Structure formats: structure tokens, C-alpha cells
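We begin with a single chain expressed as C-alpha cells, specifically the form predicted on its own.
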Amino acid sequence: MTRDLLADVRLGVPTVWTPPSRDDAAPPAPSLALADVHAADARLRRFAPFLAGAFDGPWYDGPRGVEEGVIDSPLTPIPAMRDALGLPHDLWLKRDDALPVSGSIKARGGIYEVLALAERIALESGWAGGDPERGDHRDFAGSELRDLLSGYTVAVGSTGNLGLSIGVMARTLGFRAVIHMSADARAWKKDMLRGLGAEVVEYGGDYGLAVATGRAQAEKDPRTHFVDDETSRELFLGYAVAGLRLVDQLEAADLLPSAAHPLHVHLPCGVGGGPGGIVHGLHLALRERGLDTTHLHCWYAEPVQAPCMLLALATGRGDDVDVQEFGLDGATLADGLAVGRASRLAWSATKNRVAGAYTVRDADLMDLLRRLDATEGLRLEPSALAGVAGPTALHEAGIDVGDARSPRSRHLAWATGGSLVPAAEMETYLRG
């Protein structure tokens, strides 16, 4: 890390960090191989009939048509927003704000881990003869499996959206759900969870305290499963499926990365599990098709007060560095990104593959929120706008990695949430 960059981080000045080199050919960890991501995709598809019966959707309508019970989102061009920002290249939005079930990117990893747990417990009890391929996963809507799962607890520490996804899915399956929520979590998310019958434990401190306390309590009870956003392999694989599935969408939209048209993917980043999983899965999926990932450039986007992944990458210290060491308090309107320490799993899995990381002021997030509503009629929560800030951040910093400022590059911003924000709260965002 350079002294100038360190000084900017300490001052809360928007910053762009790029690595001295990348190693796209580095092999994945043995437990996070392509076969593991495909297995996670297969499990989600086995549960699709159950999900289609348990929830209303709307279900994903993609290259294969409408896939009921499949948790995925559309890829949408936003040309009016591009013009409003004065960008010379195409700008697209990955609409995870419109994901079914819980309306955020956390529906991918959080729901997957709960489903994986439910399937494992059921198989160990003798369901489907111990073979998930033989089972009818609609059985999970029935009283026999719900009664079985009601004897177990699912717990998680969260700033908001992960807790919401875990709580919704756990309660739907019959689990007891305990959600440890930091002070940054929005009140409406806590209220929604309580309405589902989940137990919400509130903390005056930050995300790290909620996770540490929840983890310690879960370790005392063998029938409690703690979803650990910092270390969970299952959570990471659930997010990696998004990268796997994105390739078909990129191909249908003629956006596959190439020397002629590099692709930049901008990912809002909190602890890093969600964006890290997507980076990992996307790299593996492109290489599976024989495509050159050197033309794919993935960026982590963080608030100026909570740049935990930028610091993890720039210092090389992973989860051994906290934003408070740099005089930052982690406080941000982007509640889903209010994290002081990065996931070691996400950092180690992607540190050789990312193009870099940058930070964004809260005021700029809110300006982008209002612009997107005015230009495209799309309403996102503040954290979801971090990636939309990316192209401008790269332009202003003079960063031209992968021809980032060239008209021939394409930029895709991942919209991580927003559809469940109550109308009154959204109006406060829009009014400023």
C-alpha cells in the first residue's frame, strides 16, 4: 500500500486500489472447485419445485424461458443512466434487487446454505433412502420434514439482508431462526424478521460483535447451525452459482469478455462473501468454456468508512486488518456494507483475480440512487449503488485497466438489493 493511498483511506477520501499483478490461472482451493459449484447449482435446482410452491416469485425469465423456483435475476441495460453519468461505454445492471424470496443478493448464498442444511438433516434421517436425487423436494413443505427441522436452530450474524434471507428460508422450512443484528441494520428488516417468527437479537456495536456473539452461542448447542458469513463454504458456493449462471446471460446479451470488448463487473462489498463468490464462480465458468479471463475485470466497491476488503487486499493481511486501525468507524448509510473486517475465505479465493477495489462516499451513493430513479425508474437501497459508482470512479482516477475508460469496454454493476424497502423509507432516500 502506498503512503498516498493510506492517507486517503484514513481521511475517508474516495480511493482506487489496483494490484501490481494478477494470476488468473491460479487454481481454486480444492473445496471450491468447479465441480463443487456445479453441485451447488444442482442442489438449488432440486429444490426449485419446493421453492415454486412456497413463494410467489416472480421467477427468473432468462435464456431458457421462465424457470419457476430458480433464484436468479435479469441483466438490464441502463442507457439513460449511462448518459446522465456522461460515460462513453455501455452500462448494464444485474438486478439482484429483484431476486425472488428476499429481494437481495443474500438470497443466493443465505438461502442455499439453509437448503443444504435442511437436505443434509433430512437425508441423515432416512428421507429419500439417503439419496437426494431420488427425493421429491416438495416433501419439505409437508409436516413430517417440517417437524423434523423444527428441532434445529439456524443462527446468523448480519447487518440486514443476510439475516433477512436466512430468517425467511429457515422459518419457511420449519427451523427456529435466531438473527444477531448489528446497530447498522435497518429497523424495517428487524420488524420483517420478527413478523416471520424469527428471534432478533440486537447489538449496539458493529457487525463483528454480532457475528462473534452469535458464533459463540451457537457453539454451545449441537443442534444450532451458525451461518458464518466470514468462513462458510456453503454460503460462498451459493454465491458462486450466480457467477456460473451469469455466463449464459452474458452470451445472450453479447457481453462475453474479449480482447475487443473487455468486461468490467462492479460488486458492492461488505465482508466479501457475496461478491467474492461471484468473482470465483464467474472465473471458473468462463474458463470452463475456454474463454480468456484476462479480459474480465472484477472490482470491489465499498463505502469510504468501511473499506475492509480494499485494506485486506492492499495490505496483504486479509482478515488480520480492521478499518478501525485506520481511524475509520465503519458507519455508513449502506448498511449491508458496514463491515470492519473482510472474510479470509473471500479474500484468499479472489485476491489473485480481482482488478482492484475502490471506495465511495455516502453522499455519492444517495445521488446515484436518485439519478437511477429519475433516469430508469429503478429504486435500489443505498448499498446497491456502490457498483454503479465504479465506472465514474475509474474515469476520475485515470484508471485504464482493461481499457476501462474506452468506449469499447462494457461495464456491469451488480444491484444487490432494494425491492423490499418499504415505500415510506424509500421516499426518505429520494427526498434526501
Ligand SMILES: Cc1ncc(COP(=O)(O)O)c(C=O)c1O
Contents of the next structure:
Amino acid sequence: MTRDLLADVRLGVPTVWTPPSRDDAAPPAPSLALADVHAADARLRRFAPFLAGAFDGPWYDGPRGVEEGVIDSPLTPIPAMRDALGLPHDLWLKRDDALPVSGSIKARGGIYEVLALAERIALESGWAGGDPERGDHRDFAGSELRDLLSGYTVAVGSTGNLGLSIGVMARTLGFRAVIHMSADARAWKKDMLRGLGAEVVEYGGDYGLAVATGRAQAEKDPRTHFVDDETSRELFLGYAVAGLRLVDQLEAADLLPSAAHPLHVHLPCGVGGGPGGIVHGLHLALRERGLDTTHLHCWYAEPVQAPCMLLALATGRGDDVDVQEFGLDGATLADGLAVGRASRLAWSATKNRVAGAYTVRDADLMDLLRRLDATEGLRLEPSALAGVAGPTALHEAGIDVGDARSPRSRHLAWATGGSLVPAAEMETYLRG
Ligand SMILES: Cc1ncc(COP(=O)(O)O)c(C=O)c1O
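Switch from the form predicted on its own to the form predicted together with this ligand and give that structure.
Entire complex below, previous chain first.
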């Protein structure tokens, strides 16, 4: 089976991979425990008063009252899109396209890592932020801490959205920011970063080159912190917080996975940190509530030209396999997913828990982009549609995992970006 699947991958034909088995009971890596995810959530909430003042919303104000300054997004049904796609089951959208601050899933991990760094530097320099008598995280808006942080650099390699999240947050706190951008990154993302005073370094090659070069440069300077999309524990924990919080939203919407109503979560996947963190956090949070995670089915969604996580999983080789080995060039309109090699951290943390991975053609992403606009009035960037393609992909491949094609199942597509796309660029997507 794997041989046929890999032949399809080579040909750029949409394909679905499912694992021979899952091991939901396997304990998480000690450094990625539930307590670590809760600690990350608590840190983000400590920064909420600062964030609410540093940016003017729109802040999420949904079920269970996520407070102002907490970066989160609503969960909404998309029945008109479901009907247009002819699906027999519910279809929901997790609106990370509308996340405050940087309008994509990368706001979660990226902003978290920069905030964690800022807190660490401040505490090491004697800031008494933990002492309510003497200050709180609103102090980060003041000149004292900004001056301190301006002596440090935050660097990152990115296909665009991670760089945007890191650049916006780093500059807002006063850090110097150096963003190494791959060839796929959209011009408007680079322009926006330059407008914020970040330094943008452009590469002709792919994302892996941008990361490797940025990482090597940062190693030479002890006052430069490199946010490593392929290996960072902090990024991963920041994303995992989304899984933790999603459980509250699932409960409020009566979508918690059960034998009667299996839940399928479709996650656009680049290097894997964002979606992997969410898979990880969601599993831990459901288990914390005593719920059976075997009724949760998380899928990685990738472009046909850049299926790095599908290859990592299907070959069992993790980050030791590159899409180029399969004759693919990684070129896709889904710029956020244009990654040739998966994160070892994300692969190893989730390989025993995911339902599978599938690939989607660019033409289908663009068709879905237009249909979502026409049916629901929602405008996403191309990468963010990969998960919306999932239910149809599972139907067409005849997949029965978790009753995927049954009216009893529920499907949730993670909309990973879109609200910051300039209107003119969105018009070109919509016109085709
Ligand atoms: C819009 C969008 N969706 C999904 C992803 C995938 O996230 P990851 O690379 O962490 O897998 C990205 C990454 O940049 C993105 O920009």
C-alpha cells in the first residue's frame, strides 16, 4: 500500500495516508507534559493586560469568556459551505484567520516564544514582575523594559506568517528583529515587517535554507535568540495551548468527541509545529477530562508539492526525508505550507496519535477559497483552505477511519490565516 501511495506522491496526485495503528495511551515526552502546556497558557494570560494595551483587538470574546488580551479565535459552523460541498455531516471552522495581532495560526507559538523570552530576560535583570505590589506585565509597555530588550535580537527563518508574528511581537516589545524569509514568502508580509522596523533578509532558496542560515548567524551572537521552527519546544507549547483551550469551545458547542459523534480535526501543515502542537495539546486536554481520545481524529493537510509530514509519517523517517527525494519542488500557492522537510519534534510528538495525512492540489485550494467566500463570506489565504479540503478528500478516497463519511461524524477545519491579506491580493485570489 505504501508503495502505491508513494508513487502517487511522486506524481503529485492527491493521496491519503492512514497509519496501521495508533497508540493514544503513549505518554507525552517529559518536556511536553500537560503541566508545561498549562504553564504556557498561564504565561500568555499574565501578558494579557499588556497585549490588550499594546494592540487594539479585535479580541476574542466567545464561550467561557476568554479575557481581553488573550490571543484566541472563535469556532463557527459553516453550513452553507457544507451544503455546497455536498457533505453529509457538520462542518465547522476554527477561525485562526481572525486571530488578534498577526492574523494566523503562527500568532500562537511565535508570540508565545517572544513573550517567554522577554519575561526571562526581564526577570534575569531583576524585574519584579511576579510581585503584584511592584508591577505587572503592563511594565513591558514602559521605557525601562523596552530599553533593556532593545539590547537583544530576535531572529527567525520563515515562509511568512511566523516571521510576521515574531516580527510584530518582537518590535512591539522593543527587540531588534531579523527575519530570514524564504522565496515563497509574499511581498506584502515582507513590506509589513519592514514597516515595523524589522530587518528582512531574502533568500532565493526554500524555507530550509532560510532557517539554516538564520540559525547559523544567530549562533555567533549570544544576545540573539533564534526562534527555531523545526525544533523549538516553546513554539510547540504555544501552539499546544490552542488544543487546551479548544476543549472548552468544543464543550460549549456540544462537539466533544464520542463514540456516537467522532470528531475529525483538519490541520494545514507546513513544518508541523503549529498543527502538531495543536494535536498534542488537544489530546492531553481531552485525557485530562477523562475523555477517550480514540474518537478524536486529527489529520495533517498538505499541498501535493510539499507533503513533508505525510512523507515523514508514511516512511517513518521523520525529518530524514525531503520532498525533493520524491521529485517534488515544494512550489505551491499555499506559501505557509511550502516546506520540504518536517519538524522532528512535531513528527515524533504526534506520529502515534494522528489519524493520517492527505495532500491537496493548488487548484482545489483556490476553488475552495472562492467557494468559502461565496457561501459564507469568509476570506482565507490559500494555505488555510487545506483543511477545508479534508472531508471531501476522505470521501473520495473512501476512508472509513472514525466514521469519517458518516452523518454522525463532525468535521472541524482549522482556518490558519487570512485576515491580514491586503484587499488587492485577495482580489487576485478571488478572480483566479
Ligand atoms: C497560514 C498557515 N497555515 C498553516 C501553517 C503551517 O504551520 P506549520 O509550519 O507550523 O506546520 C502556516 C505556516 O507558516 C501558515 O502560515
